[in-house]
Amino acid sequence: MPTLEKIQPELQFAQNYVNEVFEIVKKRNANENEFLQAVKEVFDSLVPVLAKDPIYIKHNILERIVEPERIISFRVPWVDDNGTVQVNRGFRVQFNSAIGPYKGGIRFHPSVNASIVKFLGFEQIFKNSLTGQPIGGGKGGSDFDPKGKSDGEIMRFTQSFMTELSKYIGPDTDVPAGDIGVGAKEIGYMFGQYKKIRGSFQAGVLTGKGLSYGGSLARKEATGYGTVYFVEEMLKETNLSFNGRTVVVSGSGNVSIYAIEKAQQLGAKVIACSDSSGYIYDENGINLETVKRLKEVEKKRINEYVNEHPHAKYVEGCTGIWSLPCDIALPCATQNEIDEVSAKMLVANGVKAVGEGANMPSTLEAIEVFHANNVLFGPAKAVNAGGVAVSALEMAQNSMRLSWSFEEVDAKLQEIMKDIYLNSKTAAADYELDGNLVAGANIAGFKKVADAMIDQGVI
């Protein structure tokens, strides 16, 4: 393969062909600014894979893969605890099919709209690439609230979701799991209502399930876990690890708290996390246990830990968690919650590794920020596949009629975590972008997809 200084021509053509997609895609999808951030972010990436293999262009992959295959968009209506009857929309876009049934999680928040759907179907299309897996991309949701509702109230919603969206489903052709405002209890009313529509047991139709119901062991703690094991993988090329280790983790939800648990495992200290009220800091290191009891069971705000520890401090607001000096930062909450101006913070503060456990959860310019500091950067596509990849290994089970051990599933997803980060590793050294695993990591997810679309003709 030529080197890129050998081939400025083509490079210059390639990144006009990109430039000339992303302008269409702006006047396609104008104001949907995460779903344009995060085709810019892919498509930067790309120019120097367009230029060495301009197939992809010949085949104009790039206009094809910006369009799902499929958006649909319903009504939600249910009836409240008062006989109210309220309305929500619904949401559910099958992006990509090119390696297998569209696969993504069903978000419950009330920002959930069109372009954080399309961001995140998406990113899943080469997050699923990534995880070796055949599964293809989609995503789904409603600005429905689950905070603050009853279990009664949760119920009638989302049978009243599952109701639409169960028309557009099925085991070989898109496979829901949860995501924010979607745990254990929303999938096993979706998947009962599925079941009772369809008048037969699906297993393989829903991820995130119930273990006494085809759920997978180890499927909690997936995606917390493997962003711990992606990192450490990265720590690993200079030396470092979490032992010893000083760690902020924003979110105090499933992610966060099983990335929390893992990097104690490994010997970090956590000092601090987070929910969308504000954040804990504690200097002899997060508490687990209490945090777990606080989100898990009792369902209360993330301040009513001070009350059990008082030495540790409370703060309203969620950005300043950024300022807290840590070795390693895993943003686990949402998307673009660390800025420039955070980012600078936090190279100020001595940060040596991010990991991205959300979904997009650095802006742009804070990406530019850790590179041009030689920060390690683990991005979210990567970083946090670990829960569509213990998916993906729930659908296996479901298949052959069996499960796994916890074991069993946590050492597949470890080996999962390791493949993506030295494949993301290898395509950016591929392309002379060393060290830069979020093109390395479009890249290497990109391919994949991209060949199986000009192998199935134009589709």
Ligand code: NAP
Contents of the next structure:
Amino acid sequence: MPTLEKIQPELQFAQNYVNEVFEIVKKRNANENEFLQAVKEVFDSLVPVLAKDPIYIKHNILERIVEPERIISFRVPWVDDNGTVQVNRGFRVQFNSAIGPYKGGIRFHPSVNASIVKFLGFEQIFKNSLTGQPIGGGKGGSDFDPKGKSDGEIMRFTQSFMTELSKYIGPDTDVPAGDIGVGAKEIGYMFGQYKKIRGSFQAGVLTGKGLSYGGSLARKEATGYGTVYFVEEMLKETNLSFNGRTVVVSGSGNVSIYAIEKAQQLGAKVIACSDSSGYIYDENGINLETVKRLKEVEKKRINEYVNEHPHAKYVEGCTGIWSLPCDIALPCATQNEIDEVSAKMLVANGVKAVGEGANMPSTLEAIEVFHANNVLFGPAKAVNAGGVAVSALEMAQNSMRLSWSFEEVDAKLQEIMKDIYLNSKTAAADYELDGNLVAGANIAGFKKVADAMIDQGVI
Ligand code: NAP
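With the form predicted alone done, generate the form predicted together with the named molecule in the same format.
Following is the full complex, with the preceding chain placed first.
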């Protein structure tokens, strides 16, 4: 391939094309800030690819890839414990099916809107492609807030949600999974309702299922473990490892808990974690057993931790967690939780690596700060791809009607995370962007999907 220096006119042409398409995207999706942020990050990475491979411009892949194949928005009526009718809004974005059926989680959180679901669905296209598994990109959710709701309310809401969603999904069409606010319990209710409506047991329609009806061992652990496996690969480049390092993990949900577990197994000291109200700091290292019981079993707030560990501190508000000095930061809660100010604090305190367990937890400005200061930075679509990768393994086990052991799935997950790291690193180097894993992940994820779109014609 010619070096970038030798193709300056092509680079300028590709940059102009990217700018033009981005202007169109902005007009068509005005006010969808999260979606525009995700598109900008991907577009910026693709300029050298388009300069070297103008076939993607000829087929107008950028304009096509930012337009979801289908967006479904629907009413979700349900009756609360007082007998009052409540109404929420449900979404499913079926973004891209070039390399397989749509695949991506369902989020229940009051902040869910079209922009959030679209950014998540867009990211999912490239993430799923990076896993090497045959899965397209999709995402869904509702502005329903599970906090403070009874089990009966959660079940009735979830059943109503699935009554409508069931018209659009299936094992070869669209396979949802969990995300924020949707764990094994909600997946169970969704699966039960889908089965009742369809009158058939189709294990492959959802992933993250319970082990007694088609779930995969190690799915629960996959995103958190995968995050740590990826960061461990990144650290190896500079002869570092988790062993003996101080780690801060935001959130205390599914991804955070299993990131903490794996980091501790690898010898790290995890000193802090959080929820949307505040964070706890335990200089002796977080007691994971307590966090698991509080969050997974008792569904309590993280501040309760200090009742059992009085030497630990609880601080109201979640962004302050990034002011704690650490070697490795793993944002595992939600989008845009690390802004430029937080990124600068982390750098000033000597952070060596940041791995995004959550989706888009760093703003574009924060990423620039990390890159400018040579912090090893692992982007979400690569780092947290372990969850969807094991979901694809769950689909494979369902179609073969067998179950692999925990060790088998975990070994496959480790291999997949190593491959994702290597492919992202190699793609970055191919375009003279050595060490820029944001660009590498975007490029590697994009090329496979774009090539499939070209092969399949204008559809
Ligand atoms: P989860 O189990 O529902 O946990 C979410 C955690 O983040 C909770 O501790 C929650 O605190 C906190 N949080 C939520 N919204 C917040 C906000 N606005 N500010 C601060 N903290 C907030 O969800 P999860 O499955 O771990 O997902 C976490 C992130 O990972 C999300 O970005 C998700 O898209 C991404 N992800 C998840 C998977 C997966 O397999 N689960 C796969 C790939 C990516 P509260 O309890 O106070 O709400």
